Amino acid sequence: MEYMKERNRTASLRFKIIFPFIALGGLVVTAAMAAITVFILTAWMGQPIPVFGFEQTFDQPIAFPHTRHAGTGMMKSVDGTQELQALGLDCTFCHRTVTTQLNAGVPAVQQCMFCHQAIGPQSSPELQKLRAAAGLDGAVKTPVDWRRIHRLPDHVRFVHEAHIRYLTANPEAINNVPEQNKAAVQSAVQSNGQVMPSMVCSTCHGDVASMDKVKQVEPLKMGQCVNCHRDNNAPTDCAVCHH
């Protein structure tokens, strides 16, 4: 009789000890498969939760600032002697291709340095990696390893040429309109004219000309496209977007 006691003293005694390491257990795997599951249904809705690598912006081999390129904003120069103004480049004066073919297109070195080849200080670390890549002052040419922001799934064939051209020609279907912009789309709307090509890049990149560093601020997701597709009388076949 009283080893049973005793027996049952001991066995009470390991489960309080136990049972709190149990409990933290459960509550750590419950807590791990919550923030997993949340992770995986941000990712499928929209865009994934910035951990893991899963950014929606990072540095590139050479730093690029939109915002002084193509802003139109007042800015400190390099150096931060004095107050210049951005040069409010087309989007089309890089990405060529943007209205013709398929992709963007990404300009080569040689046309960055059409300009670089003489503007900037020759103390800019960034300028100095660009003329570099050019083959400037006996270095070996080479392409700049220029890092993807905006990516689509290798099955989704996206024509940016069709989608420029229905957007000039229709500003009304532009989203995301710079404020400097709105005063251009919204004439464009009430006479029912055209835009520059450039004012309709916002409805799925937003207001690059306003960021330092390119970020995705669209989920850029099927179920955005079809919706978009179906909102301007667009074809929502399967075999319009996938191969």
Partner chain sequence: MTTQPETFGKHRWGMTIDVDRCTGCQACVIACQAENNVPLNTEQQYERGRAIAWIRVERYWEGEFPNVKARFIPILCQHCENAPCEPVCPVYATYHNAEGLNVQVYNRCVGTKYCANGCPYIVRFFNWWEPVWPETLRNQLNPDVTVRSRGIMEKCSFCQQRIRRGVRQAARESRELRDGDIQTACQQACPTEAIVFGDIANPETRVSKMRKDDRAYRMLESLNTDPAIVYLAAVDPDKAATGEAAHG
Second form
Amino acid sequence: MEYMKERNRTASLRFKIIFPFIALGGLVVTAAMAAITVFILTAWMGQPIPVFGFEQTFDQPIAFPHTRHAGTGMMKSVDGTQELQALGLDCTFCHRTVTTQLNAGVPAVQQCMFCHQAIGPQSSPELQKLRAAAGLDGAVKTPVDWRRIHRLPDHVRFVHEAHIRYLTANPEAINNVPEQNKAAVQSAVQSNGQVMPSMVCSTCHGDVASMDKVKQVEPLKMGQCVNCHRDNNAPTDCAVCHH
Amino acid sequence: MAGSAVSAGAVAFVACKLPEHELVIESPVEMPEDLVRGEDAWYATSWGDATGGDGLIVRVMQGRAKKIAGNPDFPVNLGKQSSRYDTALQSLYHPDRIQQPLARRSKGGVASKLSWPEAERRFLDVIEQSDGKIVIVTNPLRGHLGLVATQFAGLFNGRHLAFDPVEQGVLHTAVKKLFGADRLPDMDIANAHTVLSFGADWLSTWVSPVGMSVKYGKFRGQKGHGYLVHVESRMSMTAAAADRWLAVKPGWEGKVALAIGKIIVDGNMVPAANSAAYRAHLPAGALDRVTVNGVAGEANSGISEARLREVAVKFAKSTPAVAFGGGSAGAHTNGTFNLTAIFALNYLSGAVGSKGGLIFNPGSPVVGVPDSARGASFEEWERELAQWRAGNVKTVIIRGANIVHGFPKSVDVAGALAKVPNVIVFASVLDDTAAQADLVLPEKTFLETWGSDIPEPAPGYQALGIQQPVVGSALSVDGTELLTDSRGFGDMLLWASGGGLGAADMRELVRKASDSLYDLNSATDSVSAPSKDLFWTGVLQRGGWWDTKSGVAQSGSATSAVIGTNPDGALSAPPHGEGEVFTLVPFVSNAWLDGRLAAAPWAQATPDPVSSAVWGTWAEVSKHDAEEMGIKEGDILLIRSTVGEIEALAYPHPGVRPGTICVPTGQGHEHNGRYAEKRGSNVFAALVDQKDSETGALAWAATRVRVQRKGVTTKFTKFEGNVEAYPIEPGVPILVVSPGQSAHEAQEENHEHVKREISERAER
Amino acid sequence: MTTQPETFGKHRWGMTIDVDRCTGCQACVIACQAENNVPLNTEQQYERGRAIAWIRVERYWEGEFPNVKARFIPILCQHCENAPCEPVCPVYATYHNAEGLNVQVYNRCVGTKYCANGCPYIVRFFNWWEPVWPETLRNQLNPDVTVRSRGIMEKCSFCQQRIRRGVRQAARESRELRDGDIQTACQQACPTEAIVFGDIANPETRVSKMRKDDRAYRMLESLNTDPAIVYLAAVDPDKAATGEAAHG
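Given the form predicted on its own above, what does the protein look like in the form predicted in complex with its partner chain?
Below, the chain from earlier opens the complete complex, with every other chain and molecule after it.
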């Protein structure tokens, strides 16, 4: 019996020494697992927190600044030497199938060249790339493969046209209204009127006009779709989007 | 543990990695029209290489063709289609399209790639050197491509010859002899009460199958349901649709028609004027020499006298009644006699040039453009190939005609081609003929080129289908490279003529045709426009031009049909050796025709309507013969004629006349892309070179063969399950009613029938 | 505001197939494959009995030579009101929607194949392999339709993408949907107009009128599945002569 007591005492002594290490290790493991769980859950429910290279944006083959084209107000030029007035182009000027089609459509190189034939610093490296793609300066015509930012899984059929048709007529359902659009949207809501198609894009895409590099701001998961459909009395039958 | 979770997560993410093309959006260089308009576009066009000359619409999205459907405006097919339309889409995106020109330094040498400028120079050099010794070989071509091919040959004092393995002029000759018509008449099935057809599988592949199927739908929709009699030795699609199928012995079709005519004339079933007209258009005395007894019965045509009389009464009494034939009925040594005797029945029923009968077609609306096409006869080909062998031809340009594959083995086309110094072949996928060429030029498909087509048979009035490029050029999936750097056949000829044919390219030629149609200034119901430019736009939008008021009242000068050497349609004894007791009747495949669509995987995977066979060559043997010879489904059969032997999988068939064996055409290619090469066997190779006594066309349904089991059995690749599908009980799944009966009554009747059967079984 | 989201549940889709007009030409089969991205049926798939065809044409023999008859019938998902496939799905991947369609949700399907076992018409097909599209042939895939992957069930959707497109088009033009606005791929292809598709909730449509035809019957009616597809019986003049069914 004595022997046993002695043994227990040594065991508890050893335990006392090891315990902090075990506790500390357990805490580290728990914390790590919690972090991973949070990461996976956020990745599943929305967009992943921007670590491990999971940021929802990419470097594009040609650094196209939406700020310069779609933004309003003053901004710095690419080389930082000049103050420029942003062009404030309407979204549908380039994404021209968005009001009639399933997909918004990226413009053809030819369409970029409508303006950039003459406009813009032709010597800038980005415009050089564009000119090469258009087959100017002795280059071979090559399509530009842009990196996709907003991607829905293949089993979802999202139709831009129907959403824009609804939201332009029901501006109260528009979300993420950027500063520059607020007045227009509010007055439309009050007067029960319509807004321009380009006022509704922010609902899912955020304020693209203020993004140098476009990134995804909304999770665009099915939960978000269904919630919005419910709020607006839109069909929630599976076959409407999944076929 | 954390580590394993991370690695498991990493594995999960890697496993779920998206394919690269999912992460890319392409900006095309040029803006496709559908992007300009912001809608997906359906372009109207036509398909000159198809049977009939149907109008199509093609769905194009972001520069890619997605779907082909019938053009709802076009008067021939009225928006409807066959299984071959979407299959043709695969000719555009075929993975084995020839990428760039290929050339051989010596016969049988290795083909090396060439740039287009080099190929162009070579093409021009060859043509300049061979003035007067040049032959252009194409598939039968109507419309502007046919015009260009003929004119180009004329420009260099050469010849233009069309090749068709099955339609070699017997049909056109019979129509010309009987009605004086230079082009096929429209068979107005939609308004006929009785249709009597011989040999031609017109619901599937013959002449203008989609247009005729549309009419068949209307024929069945009319009051009284319509009555269709089909005379053929094999149960084809048309035979299956018929109310009465007469399984005739091959070669007896003309005699059967004559016997039916005789019964009608002798029984005074039609007005005397009709009988007189009928008699006048038959070979002198033919009607007097034929006896019903000499035709009816197992020893003769294989059709009983009662059946002949039944059909005769239907044909005479239930009018309008139209009779026509072709296909295997004309593919015998007495082919012209057969078709003449068949078409002459229309005089008897008063169906010549009248509603519900044969409607004759006016000529081409554009001067000089061919409105009718047929393959040169076998006899003409033999003469031509003799010239090649003798070294009298320096250059042969081949397009759309796989002559190495399509001739009987005894002809040795490859040997003849070897004697021609310059063989130039236009092809989009390397086929057997292109594999023999000295210069292979990748050809654009019909979806990438300009052209036109005049439907044959036309719908009873003038019509011109316009073919326009619906896609710029076929691109790879990521859009970064061309699938093929190819040229149009017509464009290439026009370019090589150096302006000698009055146009720089096919587009200019078609545009000129549009302008000439505008100048006709006729009030058409297809396109009307205030200016030539708007008219052109209208023609392109509609897919062509037609004028429903341009019909002709009657045919040309109706001459008496004179059948020179064989007025009674006697069959000459086919050469045959020991044990060759079967008659080999090839038939044109519903999915890949004579082989021109065999390269497309969808064609290979389309089940045959009757046997549901896919991806190969099968032989339809009568069930009766199969039982006698111990043949089971999937047995490999050796089918041997005096000239060659082919292998095919046995398909015991309840609907084949005993003593005949039926094999689909169009397989057995040595070269034809990954899906078709070395697949099945080529039935043309086994045919004996007998000819129709009038036209010299190949009698391709008259070969005698010996059928043996090889002793090897494989799985028969087909869609249907392993049991032969007989309905388990009446009304399931197909309910059959008698005319005027309701579905409910038929179901009650079936129910009674089953009850009776059960009680009878119990008694036993 | 006046603009409402697209209407749903207002229509009820149905089809009639006139067996008497079917010639077995396979036009519907290939048109369906092209429209719905049905994977290529290779030789091996046929040999193993794994070919996929959302619509197929079955051929039945009757009688013996020379009085033999071959009859054709197109068979596709019957979109039963009382569908045996629906209650057996453990994940609710197949269900009946308010427009009368039997819907297959690919992203829910886990591949139990219970539904295929339950279907008396054998119109459900399982993807035993990842469908292989040669790179170049991917160009012709229809962007409106999901490309299915291995391990899920698929079947006729009554060309749901065309229904949505037609409804959307009508909404865009602020008008009611007209009869004939929406054509399924098989209907569009069928040269003899044996197949007619439309809204059966509206009694004025062509399909509604045809359903009242004397020759109308449903396939395997005794199973009480209440299909949305109505067949019109084949007419055989010989049947009157014998006084009973032409078979046997």
